[in-house]
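Shown next as structure tokens: one chain only, the form predicted on its own.
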Amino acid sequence: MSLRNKNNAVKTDNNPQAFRAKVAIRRNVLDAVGRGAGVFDAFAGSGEMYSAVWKDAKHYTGCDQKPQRDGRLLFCADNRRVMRAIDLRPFSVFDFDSYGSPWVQAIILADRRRVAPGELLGLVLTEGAGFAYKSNIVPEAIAILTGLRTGIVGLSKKQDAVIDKAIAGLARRMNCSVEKRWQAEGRTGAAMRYIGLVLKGKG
């Protein structure tokens, strides 16, 4: 299936189209960064994305609060605590497949993983804050990246503009440019957005 390159979003149902879109986005990111990449999968779950894509990377480390006994290298802990404690330099692809909002993890990444000039870094985001936007609530991490505040009327109709602004804010925080972007949309009430980014460190 085709994926959005900037402006033409693809709508998907959760299953099986959403699965195919998520796999395609991850393959695009891994191919762009290079299969010699180390992957940090912050919401590793049962390993569907590992089996479909991340097993082809050179190194993989997952994180999940539920123990998974399938042979993957995993932290069993809150990924925010893990990301604040470990060295993030060995990883050049980060997968934040949160059902809610991935921006807290993205900010931790921005503050703890310097991207060298010319270096490529892959980032996969699942944004599902649609219910918050329908209540005109701006999640704290989004507020940090965008400067927006809770109470903006009609926020749910501006979800994609908010996401664009958050990505731009994250890139600035990381001193990176956005080299590539893919996106697909879910059709559920949470208005899921599946996003793949390739960032490049500035000089």
Ligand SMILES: C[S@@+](CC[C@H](N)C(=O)[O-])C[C@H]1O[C@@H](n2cnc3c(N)ncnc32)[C@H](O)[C@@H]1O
Given for the second form:
Amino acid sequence: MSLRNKNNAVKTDNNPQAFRAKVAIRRNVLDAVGRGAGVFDAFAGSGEMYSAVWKDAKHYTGCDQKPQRDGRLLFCADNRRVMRAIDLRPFSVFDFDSYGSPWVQAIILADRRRVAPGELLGLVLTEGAGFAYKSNIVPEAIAILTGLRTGIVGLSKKQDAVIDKAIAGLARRMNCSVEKRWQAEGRTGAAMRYIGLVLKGKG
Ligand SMILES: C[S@@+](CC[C@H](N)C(=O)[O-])C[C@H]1O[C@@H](n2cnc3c(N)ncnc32)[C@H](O)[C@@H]1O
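Can you now output the form predicted together with the ligand? The one shown was the form predicted on its own.
Zooming out: every chain and molecule, the one shown earlier first.
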């Protein structure tokens, strides 16, 4: 399936089109960063993305708060605690396939994983904070990355602009440029956005 750029993102239903889009985004990110990459899959779940793509990376470590008994190397814990504790340098692809908002994990990444000049870092985000935007609530991590404050009216119609601002804020925080971006969107009311980024460390 073709993935469009961010301004013309392909629309998907949750399944199986969303699945195909999520796989294609991860495949693009892994190909861009290189198969020698180590992947940290912070919302590892039952391993659909592992089976479809991440198994082809050089090494893989997952994390899920629910036990998964399928032989993958996994932390069974809250990923925020794990990401604040472990050495993140062995990983150059991070998958934040959350149900809701991936931005807290993205900020932890930005603050704990230095990206060397010229180094490529892959980042995959599932963003579904649309429900919060409908109530004009700006989740704290988004406020940190964008400078937006809760109470802005009509936020739900501006989800994509908020995401663009958050990605720009994240890239700034990581001292990176955004080299590549792929995006697909869900058609359902949950307003899911599936995003793949390749960031490059600035000098
Ligand atoms: C959308 S599913 C992930 C699907 C997975 N990427 C796959 O390929 O099968 C989200 C998963 O994140 C886990 N999760 C949610 N919050 C978490 C957290 N703070 N730390 C670790 N896991 C979390 C849930 O238990 C759930 O399994």
